[in-house]
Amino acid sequence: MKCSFFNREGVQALNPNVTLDATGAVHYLQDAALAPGAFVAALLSHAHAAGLKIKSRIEITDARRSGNHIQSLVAGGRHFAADEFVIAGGVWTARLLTRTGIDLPMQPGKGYSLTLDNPPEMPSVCSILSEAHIALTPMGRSLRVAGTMEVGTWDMKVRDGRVRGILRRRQRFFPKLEPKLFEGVTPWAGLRPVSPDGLPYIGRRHGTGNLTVATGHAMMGLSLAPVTRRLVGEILEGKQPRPSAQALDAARFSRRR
């Protein structure tokens, strides 16, 4: 990826709009964000239009099997037959596969964000504060400023002291934001997908002929989903999976009960 390196000045050039206290940044010029609730809108809007049919707010209570294939997912009651099943549950994956008789290491990386709409100074490009571990990423008239990682905990709730940090570290690189600015913002916890190893899980499952796996992307599942698109268009087409990806094997720790 391409890259520039900034001093101060550099990166208050990059940033006229707001009032900046940083002493160098490095920009990835093919970076991008967008906003999440417009993008899966979209999504959405063009399965729809593709003829897919989308059941959503149900869920998985059983798995029925022939030999090593699945036949049907049971779920709200019904039966979902198919040739082919591909799980991509993000942290929930691994609850699925249980239904499956499938053990699949995974733990939820907790993080936060709080979206502050027309805030008084909008940053020019995302930036990621290395040192204070917060993003802050432009949504239109709207900024996000995320951060944390607990690992561990399935809960959803958020804890004031983490939000606290996040406002507070954020503010010594972009003084004028002030936390005061973000009191009346309704705080959103969202639990990440990880894996031992940090990499994602995505292949198919030995033992299940026609199940595949694509979860573990911890923080960068935007990022990877066009390549983990490809990668399992390849699987369902029955090709040899690349020597490259061999290293996702959704098998390497998972085994069956």
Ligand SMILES: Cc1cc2nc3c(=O)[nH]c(=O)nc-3n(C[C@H](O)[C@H](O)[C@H](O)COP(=O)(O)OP(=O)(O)OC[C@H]3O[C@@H](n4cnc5c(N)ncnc54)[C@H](O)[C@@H]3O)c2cc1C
Second form
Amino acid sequence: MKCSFFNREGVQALNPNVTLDATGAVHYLQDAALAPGAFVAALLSHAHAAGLKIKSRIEITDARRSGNHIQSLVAGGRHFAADEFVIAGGVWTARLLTRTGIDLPMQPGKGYSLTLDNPPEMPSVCSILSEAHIALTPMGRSLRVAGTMEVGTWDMKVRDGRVRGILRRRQRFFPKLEPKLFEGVTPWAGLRPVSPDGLPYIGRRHGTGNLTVATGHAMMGLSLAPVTRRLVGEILEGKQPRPSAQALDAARFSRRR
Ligand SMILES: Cc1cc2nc3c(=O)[nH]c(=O)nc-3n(C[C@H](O)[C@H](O)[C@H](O)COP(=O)(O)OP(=O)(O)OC[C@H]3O[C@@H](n4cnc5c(N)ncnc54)[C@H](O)[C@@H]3O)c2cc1C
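Please could you give me the other form, the form predicted together with this ligand, since above is the form predicted alone?
Then the entire complex follows, led off by the chain already shown.
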């Protein structure tokens, strides 16, 4: 990936509209950011326009198998039959797959984000504050701050201490974006799908001829979505898996029942 290295003055010049306290930065020139809500809405409208049928707000509760073949998925008492199935159920994929007889070790990694509308200072580019373990993303007129990784916690409870920690650590780098600006902003919590080695699971599970798994992207699900889509597409087209994708083998930890 192409990158430039900046000293204190350089990183400040890159972000002329904010007061920064950073010794330096690495600028990844091909990096980008987006507003996930707007992105998903646009994706949906493209999918509809392309004639895709989307069933939302239904929970898959079971799978019907015939030998190594998944015949249908069951949701709300209805059976959805298909030639091919791709399971991309985030951290819940492991539970879903138990119904197909497959083990997939996975843990939730809880994180929080706070989105501040019309901040007094707005960075020009998104940044990952490595020492603080925090990401900062401008989204139109809003600024999103995200961080923390609570592994193994399934509850969606927001822990105030964690949220205060995010805001405090961020202020070290952006001193004018004081924590009190975020008073009244409701923190959002989400569960990342985390595999034991931190790598995604992408591929066919041995012994299940028509089921492909795409999950385990932990902190990088959005960033890795295009390459995941390419790998899944190649699997569904029957192409040989790329040698570089072997590390993502969905069967690397599991055994089939
Ligand atoms: C605070 C925070 C900040 C983040 N920031 C970034 C970032 O800057 N960049 C980045 O690349 N990634 C980021 N991530 C990580 C990213 O959000 C995840 O990697 C990504 O969401 C994983 O996508 P997924 O589709 O695999 O799973 P999910 O987004 O979890 O989607 C899984 C879907 O499957 C559905 N589902 C589950 N079980 C069933 C069932 N039985 N029946 C029907 N539907 C079911 C769920 O309802 C859900 O809609 C962040 C995560 C958090 C928590």
